[in-house]
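As structure tokens, one chain now follows by itself in the form predicted alone.
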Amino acid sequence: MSKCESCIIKEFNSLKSLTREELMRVSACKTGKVYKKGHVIFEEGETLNGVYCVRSGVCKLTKLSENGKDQVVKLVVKGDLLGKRSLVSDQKTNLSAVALNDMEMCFIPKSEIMSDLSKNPKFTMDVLREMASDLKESDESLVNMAQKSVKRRMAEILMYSHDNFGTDNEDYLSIVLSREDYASIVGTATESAIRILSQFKKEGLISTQGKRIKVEDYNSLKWIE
């Protein structure tokens, strides 16, 4: 594990507001963790005693719905901090985090971060800004669910995955999600998600190989209503 003060990841999140001395102190107490694909990082209802900094890999944040199914709320990528709310409240987590591929993360104890929150106002503001941004994302997601068709939402998650996670050396989306995950993200039944993806495939918008998806016609996805 690299030292926090020299880690490029800090440029992606609120850790960039810490002074070099603060970063050195945080670096001395952090622990490196590796999570294999499918590993549960934390579960809904747990008490987190710190934050996780994502160095590599992708995880999904899920919420258990009333019907007992996991609703995918967000995909978390390199540079994101998990558990920010634990810094400003003692609330238990309202989401679960599961690794979608092999992940490398750093865990920073809450006790170390709290002194920085109280002494460094810029760091405090950055953490609050990120939390506000998360709330905005959540609000926009609810609006999307209410106002956009399932086909439109499916097209958007395919474009989002393409833009944010890129493709492998065969041009398939780097992030491999199950059909259940796609259904959960867009807010529909798995059967409906499979039907829409099959329709996209027939129309030449995508091609598939098992769970893998390749975007064949990105521009046409933009115009799906």
Second form
Number of protein chains: 2
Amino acid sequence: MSKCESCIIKEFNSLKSLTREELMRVSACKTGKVYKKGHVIFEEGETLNGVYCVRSGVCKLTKLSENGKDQVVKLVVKGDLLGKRSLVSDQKTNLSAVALNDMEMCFIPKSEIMSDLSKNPKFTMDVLREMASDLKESDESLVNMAQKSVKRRMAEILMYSHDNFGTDNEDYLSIVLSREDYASIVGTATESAIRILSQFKKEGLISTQGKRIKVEDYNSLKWIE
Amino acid sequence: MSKCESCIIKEFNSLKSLTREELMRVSACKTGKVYKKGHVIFEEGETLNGVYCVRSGVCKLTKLSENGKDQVVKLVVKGDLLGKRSLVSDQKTNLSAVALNDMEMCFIPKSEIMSDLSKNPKFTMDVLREMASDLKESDESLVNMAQKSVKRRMAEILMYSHDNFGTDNEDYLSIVLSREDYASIVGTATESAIRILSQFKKEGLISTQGKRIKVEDYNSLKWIE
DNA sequence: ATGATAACATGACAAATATCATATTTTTTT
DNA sequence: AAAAAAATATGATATTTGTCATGTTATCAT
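Could you drop in the structure for the form predicted in complex with the DNA? We only have the form predicted alone so far.
Shown next: the complete complex, the earlier chain at its head.
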């Protein structure tokens, strides 16, 4: 497993602000973890005692609603730091994390990184910045959820997936999600999600092969209300 | 105007983690601001160059949706620090703030407080903790918005107002909001908000006098689906 | 106090979404 | 490859929510 000092992934998150010495210490105590698609990384209510640095793959952060349905709060991808909140609070995590792909991550124990958080202001500011950006994103999701139609939200997640995770060599979206996942991202019933995707298909906006989805008419998706 | 060192309000936010010397410096450069009900404190897209410490009153943080409707993202009350995000990012603010009451706040210029943020780890950690807690709250709001009915959300905001802002001497909710505000908190059409409140009234869950609302049957509100 | 304005209320209807039932297809297991 | 299980698809229908119209009440400025 590569050393943190020379790992390219860290450039995408606040670990890049650690000094070489700090990185070497972190590197010495990190653990490599591999999760298969569908594997539960942690569950709502657990105590996290560290952060995960995502090297490859994608996972969903979900929260169980009172009605028994899961809601996807965020998709976490390569370069993201998972579990930042555990660094500043001893509370149990309010979210579950489930791998949507096969994933590789590095786990860094809280104890090891806490000292850096109090001694390296550059690092702290960077974590703060990441957190602020998460918060901004979250506000935006809230507004989307409150003010946009299910169809619109579905169009947006398709475009989001296209823009952020790209496509395979046949132009299908790289991230393959079940209809149930789409439903719980968009916040609707599974049947409604299925129905909307079927409609998009009929209208030629997308095509599908099994559960794989290809965006055929990105521009029309943009204008869906 | 009272000095920060001796101000009780700061105990509710991360300013309490500043040293006495830091507080004195902050105090020297702060500006007292008074806003009347309805006044716009700042608007989406503005550049904030400081934070507001709320001494009294309540304001709403809103974000304009693409459909032209405002969505309330958070209610900010006594003790809260407004504009934390401006400290860590030079981006324009993504939210507007509008006073719902007459308000008193202190404005602390960014320039003055930034040095503390990089030199006083206790303070930084505290800001980080507040931000983390905001993020958690925001996740919860997202799930509520996505998974609960409008009626349920309305019941919850009434209980929230009751629990967090209390009642006047006649048991009416202290925070008086227009139906339009309720609609934009709950994320629905104004007419729908009105209808639901009327229904609650008919069912004896609340009573109203003008725009003032009294919770008559808290327990039943809890069980609304 | 009074007219003007904004906020509230409610009916009628349309549109969006959820729910339940039941096929059909895809994926997994044996 | 066949059987079983899971996921997807779709119809029928109920419920929720939005929209437009219109009337009423409260609030504000003069």
